[in-house]
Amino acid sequence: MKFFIDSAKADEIQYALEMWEIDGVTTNPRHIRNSGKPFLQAIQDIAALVQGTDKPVSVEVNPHLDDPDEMVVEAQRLAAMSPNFVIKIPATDAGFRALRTLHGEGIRVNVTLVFSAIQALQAARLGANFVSPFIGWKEARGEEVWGLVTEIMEIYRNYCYSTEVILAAVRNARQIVEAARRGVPIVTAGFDVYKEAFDHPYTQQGLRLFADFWDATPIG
């Protein structure tokens, strides 16, 4: 499984990439107003610190065009600043007609804002490099989850898609084990997420008593 990191601040994402050996980056609209720079900054930082590399960054459209020609041109624009920049584009009928144009031109894209199995099949059907199904938000008004994360991974495997998963909005530790139980290539979590769920209390309560044995026992 791969490990991206859900972060538009440049010190989240140089720490996920030096110490957890983070696999790619995703972004929207809402980390980059956290970020607290202009957009275009913020994305070119991301860009300088996975310079080389081949990992993914997800960089999101302007979420106010409804246009998909329009899209495409803003797309085009986005994709050209960095070859790791991976496009995403909504779940919507303008952002499956944009996904059939940028696909022709050899412009990776990330459908995100998936919400239903029959969207993530658009998605591949069109294309799509990647899809993203929110997780998190369906989880907090009380829907199930799982089962959708389930239709998804066997539509694709009947099908044999080369459209991977990213499977988003990704709130605990718990969610990124469901995940590869079901063989999900991709989560994508927040900084806080990651560094919470690498630690346990007893790991650290084991640490502090092996550290008083290590200091009562002689050396030589």
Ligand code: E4P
Second form
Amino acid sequence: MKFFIDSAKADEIQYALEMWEIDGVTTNPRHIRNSGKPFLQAIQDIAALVQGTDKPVSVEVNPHLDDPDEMVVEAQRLAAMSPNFVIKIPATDAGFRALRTLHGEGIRVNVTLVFSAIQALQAARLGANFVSPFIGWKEARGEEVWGLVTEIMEIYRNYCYSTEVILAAVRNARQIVEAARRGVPIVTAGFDVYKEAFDHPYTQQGLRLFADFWDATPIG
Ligand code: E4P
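The form predicted together with the ligand is what I want next, because the block you gave corresponds to the form predicted alone; please supply it.
Let's see the whole complex now, leading with the same chain.
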């Protein structure tokens, strides 16, 4: 299973690359805003962190765009900036139209803001490299999400689509584990989610206990 970090903060991404061997990065306009940097500066800094690796960095087109041709132009401009960049295109009619063109040009696309299996199917049909179902947004509204995830995985297997699911808006370790049980190839989660997920209070408690025994024992 691959772990991507959902962030545009260079310090978080660097830590995740060095300490957790993270496999890729996803950004969105909210993360860029939270980085405190202008858009182009933020994505260039991320590109520098993964330069020379094959780790993908998802970068979203301007969300105001609703014309497929304009989306394509913006996607081409972004894709030319780094070989690591994968272009995030929304799951809308305009987005799907742009996806078809970009796929034909060999520009990698992550179809974002996916909330239904049929959107994921359409994305795969048109050649998306990645598709991002936002499970956290659905769960926050009290919706069950694992039926959706299972359906998407089943559909992709049935037709041998090479589109990879990036489970997005992941909020906790349990969701990562549930995704892994269903064979989801990639999750993307924020820095704090991984930090909390990789730790366990019993591990810390055990360390303190063993440290006390260590201190009470002569080394020899
Ligand atoms: C995924 O690619 C998205 O950037 C992300 O998961 C969106 O969700 P969030 O910003 O609410 O976490």
